[in-house]
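To begin, one chain is listed below as structure tokens, in the form predicted alone.
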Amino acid sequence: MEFVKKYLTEIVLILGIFVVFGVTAIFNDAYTERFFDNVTTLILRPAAILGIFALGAAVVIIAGGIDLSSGSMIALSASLVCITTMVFCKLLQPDADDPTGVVPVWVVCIAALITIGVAILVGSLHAWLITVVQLPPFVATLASLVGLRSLSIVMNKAVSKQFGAEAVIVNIQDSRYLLTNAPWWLPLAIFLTLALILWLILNFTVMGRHIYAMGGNETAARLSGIRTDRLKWFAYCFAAVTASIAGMLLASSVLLADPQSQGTGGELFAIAAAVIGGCSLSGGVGRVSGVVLGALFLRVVIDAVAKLITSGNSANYEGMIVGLLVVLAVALNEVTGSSAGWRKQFFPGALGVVALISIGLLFGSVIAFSLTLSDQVANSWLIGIIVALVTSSVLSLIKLLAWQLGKTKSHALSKL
């Protein structure tokens, strides 16, 4: 039962992950026909991607901080790494018309290193930022959200300026590091050995006690003694270096970088991912295990969502799904880890009808708007006024048994 208890947040996703792959071979009988290709292919590889920098988003997150600058960081790391290997092919071959046709894997190594460093740069002004300058985290690396991406495209720009041609996306034209190329489990095989090491370290370390202890309440972590403002470097650091390797291996993926598309929203998934896991936004609380099986749990998601919407705007609702994923898993966190238990309310007097009409009115708006635009259902509307009340109808009746049970529970104690 204590393990239960312990790890309940990875046996509720393990049985999420059943059910949405359930549900989706239900409703679509091709997923079955190729589901080794589906599995390794649409799910696994860019979990691994996407559990990489999701990592560093937790040790962060753990740490008592947030890190906005996820998706530009990849961005800037796939343009890094491409610019940097054009530069060295051209210097190579100056008068080849396609040097980067064969590209030496030695260029490759140094183009990775040179990326790496970059990453480590910058997650050191982050934590200078924070521990020096003082700034909330939140500001410092929202700054960085703004600022990498744009200068990823002014860079890209610039450098293949010199090379006679002024352009935002770089290619790459050697097909041998096409990642689709690769064994499937490459990706994986990167992104466990990372999570494996992470676990070493925040389960096995001083440094790893530390951490948990400055997520927990920094003010008494520092008057102990402990030295705060390294423990945000590395934790700042960790997360850029993570960011930067997913960039490469998006890069990879498709060989160019393309600094307007690359890594959008990868600062979402990254949190989202975290928060699913079982990690807590007020810091101290979190498992690699459950960061694991959150960047899994997520993209089995986003995959059921692509096999099930078949109108062709699969994407539209990507962001409103992992929102309310995101929402859900932080909700059930406060009232698990609060001191009040399942005793907390979340629509309490005026303000708690006001929100229960609205996320009735939500619920409906998106169920009417989606079955609109898949022209598969007539009366959508009416459809979408039923599921806006009812959904409504719900919420009230979990309102009116949360008020009772406290009020019972409040007389129970009076008479103590």
The other form holds:
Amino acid sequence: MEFVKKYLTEIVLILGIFVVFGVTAIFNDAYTERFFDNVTTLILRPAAILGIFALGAAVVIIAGGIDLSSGSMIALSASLVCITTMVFCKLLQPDADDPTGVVPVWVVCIAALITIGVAILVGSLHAWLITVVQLPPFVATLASLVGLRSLSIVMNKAVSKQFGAEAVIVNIQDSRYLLTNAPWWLPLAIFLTLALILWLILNFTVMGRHIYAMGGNETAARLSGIRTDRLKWFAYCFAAVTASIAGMLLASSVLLADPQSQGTGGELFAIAAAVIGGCSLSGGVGRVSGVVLGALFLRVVIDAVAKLITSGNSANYEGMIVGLLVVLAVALNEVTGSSAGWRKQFFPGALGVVALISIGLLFGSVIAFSLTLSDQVANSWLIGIIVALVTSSVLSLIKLLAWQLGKTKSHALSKL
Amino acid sequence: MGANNEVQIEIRSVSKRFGGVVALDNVSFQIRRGELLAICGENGAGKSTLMKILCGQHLDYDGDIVVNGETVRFSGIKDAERFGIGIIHQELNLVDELSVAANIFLGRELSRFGLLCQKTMNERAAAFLNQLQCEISPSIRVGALRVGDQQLVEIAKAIGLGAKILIMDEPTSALTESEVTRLYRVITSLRQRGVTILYISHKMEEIFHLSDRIAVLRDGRYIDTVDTANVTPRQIAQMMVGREFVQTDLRRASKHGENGEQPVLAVRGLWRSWPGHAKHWRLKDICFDVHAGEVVGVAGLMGAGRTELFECLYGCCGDEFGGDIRLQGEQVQFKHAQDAIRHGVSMVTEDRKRFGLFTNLTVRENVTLSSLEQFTSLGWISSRKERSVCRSIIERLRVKLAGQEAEIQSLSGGNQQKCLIGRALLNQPKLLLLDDPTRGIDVGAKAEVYQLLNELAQNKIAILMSSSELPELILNCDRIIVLCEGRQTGMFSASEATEQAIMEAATAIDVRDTSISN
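Since we've got the form predicted alone here, give me the form predicted in complex with its partner chain too.
Let us now look at the entire complex, which starts with that chain.
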């Protein structure tokens, strides 16, 4: 029972993964027909890449901060690894028409090391801004969120101009480095290794204990003789390095760097995976196992929607799903953690009325839009309106019930 | 002063629990209209909890509050204000950046067509302040006022709300003598206007000067209410602690530092700056020694600089500071708490919740946090060693708990404090800094802390402790230094120290300061 209570998040996530997977398998035969392909390329590989930088986001969150820069860090790293590879190749074979056609392994290794080195510099810069200049973590990493992506674009243009024609997108021709040509388990192995390392650090080392302490109560941690500045340095560097590893994997999955699109919104996906996995944004709380399962769950749900919404661009729905999951996960945490629990009144007063109307409208319009796009139902707009009305009415009923309950409760109290 | 026997508020079997701790246990008594009822009890007796229930801050309790014959259950502070109940907190609830008038009308601003009526508010605020016979400009920023004036603004705010029952929680703890006199005047004028006052204080002199009756609480239970005219301060003190004061002499017989032994801590000419403040310094010219096995007390009113002094010694001081601080002869000036710990200085902070506890960690993790290096190799924690070290310190300090893995919040305040003392002791300190170590813990736990101090001193640890309770310092300390507004205004040996003498030194405001305050 203790075990269940402690690992409730993980248990719920494992159940959730199986349920979503099962439901998708029933409605879409892609899983049953090409099970292995689907699970490896559409779930495990993307989940691993997401999970890698979600681990970084989680460390920062547990340490009591926030890192908004991972999406842009991914773009910068993808660009860096490609552009340094290209530069090396051009220098080695100045006259070749297709210098990146055959890239020596050592060149890729050096490019990767340079990229990770830059990530450490970016992480250190964040730590400096936060601990010395004393910017709030939100502001410091927000600056990187907007800054690093545009830096990558300018960098790609400038370097490619220097070595030929100006271009934002950098291609590598040598298809040996295409991720699909590598064993399918490679990103997964990197992910699980990083997760194992982080798990060991957080649970069995002094630094890990200090990170939880700092996240829980930073002043008390400093007064206990903990060098909080160094811990923050580690956290932000770890976040930047994991994002850069994810960025390099992403670049290798298409063999090009496109800073305009790669990794956009990555920071929110990472924070979402961490939060779904049970990390508290107020710091000090979270486990590696939760984050691993959170990333997997997020990916399974996104893939399920892609399978179930057969027409149009399913990627358009990702934002809505992530938003919904994050709100649900945090709300669930709050509700089970608070003393009022489920007896809490969720739609009090005028704000409650507005909330239940807007939730109804949101549900109705999402249904109407997606049915219209799928071309399968004729009266999609009518169905949308009905869904909106039904949702609002059900929620109103809940409001009325809670109100009645509250009235009888206070009545009983005043009689006592 | 129209005190009659008509009951205005009746408290009927009120109980309140915080988790496993009973803060109030079946408390019942009556408050009469127009009286000044002093509420006495040691820290943790439940005074503040009861007052928070009365003013609508704690909503979740058992029992009834009857106001003017009507059973009420407040839905919040605003609701209590409707019944005319106002509270002046010990820590004032004002917005520093807003003007006096804006504070007085905070939350119920006068407006016309959505625009604020600054002028009317200023006029009315001035009128309220006039009723209190004090001259504070309503347009001045509250942050620029002295604490005593800020308190009057709070009182004016309560009057503005139409308060008929005013709760004052240790209103004089931060006031200078002249400000206290002015507060007495204000209280008299409030009572002439028929306001009932509940007055919480530790200071017998004030209580006997002001009150009609005295209600005593002890360990969350109601003891009795007595007419002030019929009792002596000594009897009240006995009711508060529930036993005759036994002056157990915990002090060690040996004299320290007389045979020329080197002190563990020697402080000469310590100063600490105060950027942006008119005074420019928080501490000035502090000089004292602490020898091995000696307990030195730091006395002073709120804002005298006790915590500021500890911060300088422990390296967690945000301001520039200087002077000659020697630890066993070696000159030191710590930049970080870690430096202090490595040099054998440990501190238990004043505010347990904010600066001490990690509520997300277990008891074991809380206790071992700052000494993890002792049982780690290459950064790797040996959990077997950690557990055994934690067990031994818990047994040594006699902490009562369900187990090492219990949540720290499931412990009572006294046991939490012992855990924090345990954390400090695990660093094997030569010098232990205890900033108000018995704040908010019950009488029994206090006695155990005193016992522990004695044991530690016998083990040759040098202890510097502060306390807001003078009897506690007199009981435990070999020597007491007294601070007043950042300066050292007295030093007493155990034989010289009396409450009277210490309080005189602690309120030794020079003429210049007094003239500013009036």
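Positions refer to the first chain, counted from 1. Quick caveat: nothing in here was measured; it's all calculated off a predicted structure. Heads up, when I say rigid core I mean the largest set of C-alphas that superpose within 1.5 Å between the two forms.
Participant: Against the rigid core, is the Cα displacement of Gly352 between these two forms at least 2 Å?
Facilitator: Moves: yes, 2 Å or greater.
Participant: Once you overlay the rigid core, does the Cα of Ile43 travel 2 Å or further between these two forms?
Facilitator: No, shifts by less than 2 Å.
Participant: Taking the rigid core as reference, does Val394 move its C-alpha 2 Å or further between these two forms?
Facilitator: Yes, its C-alpha moves 2 Å or more.
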